[in-house]
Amino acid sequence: MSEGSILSSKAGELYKRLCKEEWNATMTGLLVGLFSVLIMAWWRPWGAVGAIRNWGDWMIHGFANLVGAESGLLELYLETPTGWLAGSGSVIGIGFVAGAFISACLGGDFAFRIPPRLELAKAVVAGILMGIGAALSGGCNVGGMYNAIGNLSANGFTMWLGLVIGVVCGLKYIYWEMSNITWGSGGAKTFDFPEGMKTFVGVVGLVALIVGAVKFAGIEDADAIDAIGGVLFAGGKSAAYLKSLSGLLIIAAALGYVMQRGRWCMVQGFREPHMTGDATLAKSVALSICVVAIGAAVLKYSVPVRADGYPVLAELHYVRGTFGWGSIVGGAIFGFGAMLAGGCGSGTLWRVGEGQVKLILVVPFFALANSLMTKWFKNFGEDMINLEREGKLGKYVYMPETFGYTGTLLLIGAVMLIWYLVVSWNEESNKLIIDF
């Protein structure tokens, strides 16, 4: 075999491993943890609900202006929200979906998959429940649990408890549905595309992503960008702010790519131990949380300061005042909704990237429900009090203030180790499996 043939063969093998094969869950969890730390070091922790809420803000803003709202909750939407390409949360969401889309196209996974009619109906209910649950918890499974624990906040553990309750209840409902509901089983269709076309579109998507990041990095005049206004760049952000979005876009895309390639869904990590006994994803999520927690402790310990005077990662970043009933009830509602949807917050977005129509339908209802609930919580009653800040949803608990950084890391590590041991034991004993 010639040297050229060997090189071509090795390149083909590498492409297959990077773009075609499903990635190992442990490696995926480590990479998700690594990119989670990188995005924190670049600017802020990532999340899914921030983007989805911003998109919901724009939908309700358009409606409020159309009907001319003069009072009530809709009046609060008359002010123009932050633009899709000016808000860090929205840019993270766009980058995440783009990364998943590129992965799905290059891997041949992309297709428009229309589920049965019952699943489409459940998508509406699921989106609403997920939006409400995320508002109560101060975030979805990412911001309310994964990155909350990773950022050393106690409310992540209470949402964890709520998620377990919600997932178990959701699993029991699904079993009941399978035995008692026959309506809506038809209507499923799949619209696939030629392999070569998907690969071509994936490459185009990758190039477009890089060009978009370069455009962000090259922004010098914020006034010129803000003049575009509207949905894209509304918000009057500074040029330095907009330039830094380039890194968020790329790292978020890497997260989307990795999670789609590894089919990594956090709610599945909670579901499978009770459904099949498989603990693969549960172990991966536990490992990934440990990686994030170590990274956050390094970044928060001395609160490094950037050249512009802002901290790299402030101590209370992603610490929410929901340590209490808010995150438990919210986690349960969100977990139940995620079971109906077939994906968590991040799982929903990467499945959108691979063309899952059910999850595409979940997103607008998730967005509307979360936007309205969040706005209501921040402007509650005649005095328009913020329920979270008033301590009505729970407490703000930054664990290093109680246990120190070493104690907090040991506590998180101990909890993850116990979870690892419990799900491993269950793989052999099946004691936690819920019977059909």
Contents of the next structure:
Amino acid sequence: MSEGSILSSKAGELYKRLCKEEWNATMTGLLVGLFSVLIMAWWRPWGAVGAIRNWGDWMIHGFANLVGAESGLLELYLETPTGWLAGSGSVIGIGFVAGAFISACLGGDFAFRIPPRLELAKAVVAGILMGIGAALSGGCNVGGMYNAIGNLSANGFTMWLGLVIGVVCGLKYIYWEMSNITWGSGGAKTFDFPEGMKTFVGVVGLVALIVGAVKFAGIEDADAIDAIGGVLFAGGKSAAYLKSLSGLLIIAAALGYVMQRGRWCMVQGFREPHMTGDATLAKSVALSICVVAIGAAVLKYSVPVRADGYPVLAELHYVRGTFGWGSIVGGAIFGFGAMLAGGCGSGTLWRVGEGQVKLILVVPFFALANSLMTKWFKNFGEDMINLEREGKLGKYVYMPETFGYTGTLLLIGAVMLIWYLVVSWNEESNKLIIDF
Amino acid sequence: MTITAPADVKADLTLDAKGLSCPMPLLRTKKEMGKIKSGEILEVLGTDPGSRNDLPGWCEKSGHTFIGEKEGDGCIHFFIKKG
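Go ahead and give the structure of the form predicted in complex with its partner chain, now that the form predicted on its own is out.
The next block holds the full complex; its first chain is the one shown before.
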């Protein structure tokens, strides 16, 4: 074999490793943790609901303008929401889906997969439940649990508890459904594309992503962006804010890429110990949370500031006033919905990137339900009180204020170790498996 | 690593899981296995890329043999011998 052909075969192997093969769960969990810390160091923790809610705000804003709402909840939507490309939450969501799309195209996984009719009906219900659950919990599995615990906030633990309850109930429902519902098993169709075309589109997507980030980084005239306004650029953000979106876009895309390549789904980590006994993803999620918690502790401990005096990561970032019933009930509703959907908040978005029509359908219903519930909770009753701020959903508990940074990290580590031991024990004993 | 099924593999029962996404292909497979005897082969028709990892992993854990997969007719054909 010539030196040239050896190099070419090695390049082929590298491409296969990076773009085609499924990545090992442990490595994926570590990478998700690393990018989660990097995005916090850049600006803020990532989440899936921020984007989804923004898209829902726009749908209802359009409807409110169309019908000319003058009272009630709809009136609150007359104000123009932040544009898709002008708000940090939405840009993270777009970057995440783009990263997953690039990964799915380069790996040959992309195809429009239309599920049977029953699955489409479940997608609608799942989206609504996930939207309600995320509003009660103060985030989905990412913002309400993964990044909440990672950001040393106690509401992450209570959502964890709710998620376990919801996932177990969801699994029981699916067993019931498989034995009792025969409707809607037809209608499945797959629209696949030639391999070469997918690779080409994946490369184009990657180039577009980089160009997009460079364009954001080069923004100097914020007024010109604001003048464009509309669904893409409304919001009146400063040039510094818009410039920062460049890093968010790229890091969120890296998260989407990694999670699609490793098929890393947090709800699977909660579900598998009860379904098959497999603990691979459960262990990976636990490890990943530890990485984020250590990273957040480093960033929050002395709250480093940027040159202009803004904190890099304020202590109260991702600490929500839902430590209590809000995140337990919300987590249960969200977990049940995620079981029907077949993906959690982040798992839904990366599956959107690989063309799963069921998950594509989940998103608008998740968006509408979450937008409406959040607006209602922020303007509750005649006095229009903010339920979370008034302590009606639970408490704001930043754990280092109670346990100190050392105690908090030890607590998170201990809980993750116990979780690791329980799921490992269950792998051998199968005691937690729920059978048909 | 993908295990390719032998060209002459014959199934005793076929499950159509096309269009289903995680966790439905695995759950339907689990249920369908109850309908065949030990040593018989179940063929699962699927389109979810996740099944490529889920099904062999589940077989290893539950004592079944994952024979392999092959592509055709717009889906992936997975073959499992009941343990």
